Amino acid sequence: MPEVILKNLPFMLQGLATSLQISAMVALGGTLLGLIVAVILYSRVPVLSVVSRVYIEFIRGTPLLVVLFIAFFGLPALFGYQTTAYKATVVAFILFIGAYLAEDIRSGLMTVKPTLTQAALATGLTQGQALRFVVVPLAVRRIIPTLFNQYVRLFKFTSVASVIGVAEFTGNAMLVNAREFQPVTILAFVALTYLVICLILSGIGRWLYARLAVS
């Protein structure tokens, strides 16, 4: 390994156990989040579904970094409280990756035969706990897949979070190469490092699906 990297290798991991935390936050929010909107879309609640869709529609039709400029500067001088940039880029990536999930998830509902549902009421369950034993696990289980690749769409997106002064990955790198400036290197040890990480994460995926999947 080149001596630039060794001897910045400290800083930039640190940058990077940022970016995995970020990522490992907005997975969990940004899942729970989509799969509240996909029920509600589903199952066509009143009022909420509208809601449900224009925030969809809004969040598609934004840029990833106007979202993060909206919780970080838009959103605290409208409705005066303080927040700093780890916790607005957080809040933004729950907001953009949740819209784009939930539409994954909403899908994957409406591939579930209705005749399941009808054979879990018929054992006497409500429609919300077919919903949620039925339902729900068998539409996840058949978008693992897909649910992987916004994962791994997410982990790549950490590093728009620079741009408001969180010390991510790239961000860190980026300030390492203006004190060296040996960007061949240094880009080079970034971008096969996202590449393993993301390989890493989408086999996680294709062995889930292997172990879990259902026709």
Contents of the next structure:
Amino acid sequence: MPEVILKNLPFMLQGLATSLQISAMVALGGTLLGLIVAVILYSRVPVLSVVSRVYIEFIRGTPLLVVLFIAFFGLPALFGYQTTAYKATVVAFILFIGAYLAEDIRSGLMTVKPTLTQAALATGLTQGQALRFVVVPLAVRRIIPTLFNQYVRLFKFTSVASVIGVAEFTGNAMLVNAREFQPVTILAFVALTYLVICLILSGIGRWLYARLAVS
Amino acid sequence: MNYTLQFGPIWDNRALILDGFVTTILLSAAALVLAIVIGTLVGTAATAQARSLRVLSIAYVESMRNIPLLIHMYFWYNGLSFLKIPAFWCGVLGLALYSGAYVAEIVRSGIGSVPRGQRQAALASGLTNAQAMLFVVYPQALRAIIPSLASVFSQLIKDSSLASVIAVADITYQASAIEGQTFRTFEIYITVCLLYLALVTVVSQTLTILSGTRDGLARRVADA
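Return one more block: the form predicted in complex with the partner chain, after the form predicted on its own shown previously.
Next comes the full complex, this chain leading.
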């Protein structure tokens, strides 16, 4: 490995740890949000499903960077509260990826045959139980590859957090570059690291899908 | 919540916003054209007979789309700064190489959706390889992939906002500038949000309608 990378490795790895930490939190929060929104749309809950539609369409038509700016600059100004770049990033990314995950999970729910729900209801499960024990588990197992695509996307997106000053991988690497000025070497190292982690993530997705797949 | 919304300062800066909006459109359009060229070449290579071409194609797609777009932009802007490429074109190159990988995947699956017999029949009727692709396979593939292309295109438009980080004066960049002057933080970003939303909706709806009429046209021809 080039000397410039070795010398600054701990600092950059610290950034990478932050990136991974943000990704993990957002993946968890986003999936939960997506699941809730998807179930609202799937069950056609009166007012809430309209709100969910508007939320999804709004986020899907907006760049991540602008969502991030709104969470970091806009909302705190509007509601008069303090936030940190880190917190704003997590909030913005959860809101952002949640909309995409909601659409994916909803389309997964739609693939579960209505007869299965009817059978579940006939055996005495309530609507909620039928969703929780029959429809959702089946749907989620079917869309594992799509979910992991979103997680990969999300991990790549964490690089954008550096723009508002979060000390994650890209941000730290660019700081190192500002001191060392060896952009090609440093960017190549950063790109390669992202590449390897993304490939590992999609690999995990494929492995899980193969293990849990239902026909 | 003692913050009163004031859109007056935003309206006063409409010239800047419009300027940024035009830059965003130009940036996206240039990157789009380049991404389609790259995507068509790489996507076609993925369906080639030669193994080396297929491997190259997969390597391109996997490496380009698994590297964050921001890194692509930094690469052209900071990494190759000695080439002195203008920021705008750094943005175009970064966007096009990144989105080209997504387009390639779609083109590959589009070509795969055209029955093999179509190409064989075209070759048998005396067309050259290139002619068979151009006149028989691509037109049919195009119809199948328009919905996926629409979603990649709208993704590209939204992704173009990252060019603001390398100082391309697009709409996001202008928003930051206006925010710095007026402190109407929420208003400016919401305005920009709605403009992106409008642009993305127009582009994806146009493509959807286009594919609808084409499909309808094809069906009418088939029925006749």
